[in-house]
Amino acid sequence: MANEEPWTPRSDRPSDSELWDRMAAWWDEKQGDDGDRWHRLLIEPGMERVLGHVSGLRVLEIACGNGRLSRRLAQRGARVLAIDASGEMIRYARERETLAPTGTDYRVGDAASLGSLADGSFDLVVAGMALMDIADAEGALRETGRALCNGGRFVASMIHPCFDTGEEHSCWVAERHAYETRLFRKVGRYRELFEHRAEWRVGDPSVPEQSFETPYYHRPLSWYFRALNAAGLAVTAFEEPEPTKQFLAESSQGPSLLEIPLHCVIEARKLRT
């Protein structure tokens, strides 16, 4: 297969879900109900525009984390089922749901294996900053296509694979030209499929208990388009979120992100069968 991925589960390290279990408490505190600055002020305003009205829709969120996006969709009138492979993430999501009920149903589940869900049972499937964290993203997209009704939509935000191939292979480059500094993005290994580790710095990175690592799977943008097509989905919108005024005021990285986007939002519709 043209989209076949080179990685397989390894027995010499914790599973991906176990790694996310370890950082679930920190992640829940970091994201809360509103999301951190990057999600709240940079990524999700663009995603919200693509999502549009959701009232009355049957919605599935895959890799839901602590469930804050699912709760927001439920508060806007959607009927939401949210899954995550991390049992600890689901535990925190359920705790927040208990404190402020929205009717969201949270379950532990693998996005690439949704056999318990009937074909065509959802109007909308959402993946917020998740596809690059899923080892079997092809399977997750295939299951998404199966679970969507004809004409249903899949909306996903993700790291922009054209401009971010991980800290080891991409970086900002500033060059001085006459009286101005010009900013560029240096990117390597773009066409390759490879796995590496994302480091989350909780405190002092030299202290193991204060940092976490989770897997990250790079795939070129064309890979995603082929996988969506193979799943019976056609891309209908593609956005590259720009920093909001508040993000520009609060983050030193804002001007850089006005030049080059590090995130994107994809909408794809289920073709009628």
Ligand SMILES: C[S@@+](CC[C@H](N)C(=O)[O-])C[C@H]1O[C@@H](n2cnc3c(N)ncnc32)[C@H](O)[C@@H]1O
The other form holds:
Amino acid sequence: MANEEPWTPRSDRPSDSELWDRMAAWWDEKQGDDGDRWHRLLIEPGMERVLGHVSGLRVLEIACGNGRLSRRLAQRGARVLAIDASGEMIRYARERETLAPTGTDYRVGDAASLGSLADGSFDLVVAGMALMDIADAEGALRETGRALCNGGRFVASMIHPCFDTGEEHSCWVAERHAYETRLFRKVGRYRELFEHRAEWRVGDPSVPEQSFETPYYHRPLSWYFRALNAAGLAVTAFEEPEPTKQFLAESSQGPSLLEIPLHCVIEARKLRT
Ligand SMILES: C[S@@+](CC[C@H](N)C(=O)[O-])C[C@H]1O[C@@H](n2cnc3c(N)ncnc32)[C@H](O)[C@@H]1O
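Having seen the form predicted on its own, can you show the form predicted together with the ligand?
Full assembly next; the chain just shown is listed first.
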């Protein structure tokens, strides 16, 4: 099939969920209940606009991390089941749920294999900044399409595949012209499907145990549209979140992101069968 992915699991390295397990404590602390600056002030305001009202909806969050988004949706009246492949992420999500219950149900599970969930049993499936982290994203989208009821929605935020193909293959480039410095985004390997490691610097980068690596799977935008379509989902909204005023005030990357978005939000609706 046109969407065939080139990576195969290798036994000589930790599994994806083990790599996420290793950074779960740091991720939980970094995201807390409100999200870090990038999530709180850039990505999630755009995602919230697309999500709209969720009260009374049966919601499934795939790749929920520490469950921050799920809890927020539950507080707004949704009935939420949240899954993540990392047992450690789910442990932190449950800890937070115990401290401030919202009724969210957390389970360890692979988004590409949701066999225990009945067909058509959700009104909304969400994935916050996760599709590019899932090796079998095609399987995850297929399962999403199966789990959604007719007319149900899938809403996902993710790295913008057109402008961010990973640290090694895309970057900001500044050019000094006569009267101003202009900023451009340089992007390579866009059309390819490839796997690489995202590095998360936790503290002093020269101290090895102070950085984590997680797998990242680049696919072009057309790949996602095709995979959504194959899963019976039609794209109904596509947003490229702009930095909020507060983000602009707090982050040196703010002005660049006014020109070029590094994240996007996709809404797709299950076609009636
Ligand atoms: C960048 S984190 C995002 C977590 C959360 N959605 C958030 O916004 O904080 C990516 C998450 O995807 C999860 N993940 C990766 N592959 C997965 C899979 N196949 N099934 C379920 N979760 C997966 C990881 O364990 C990790 O928690």
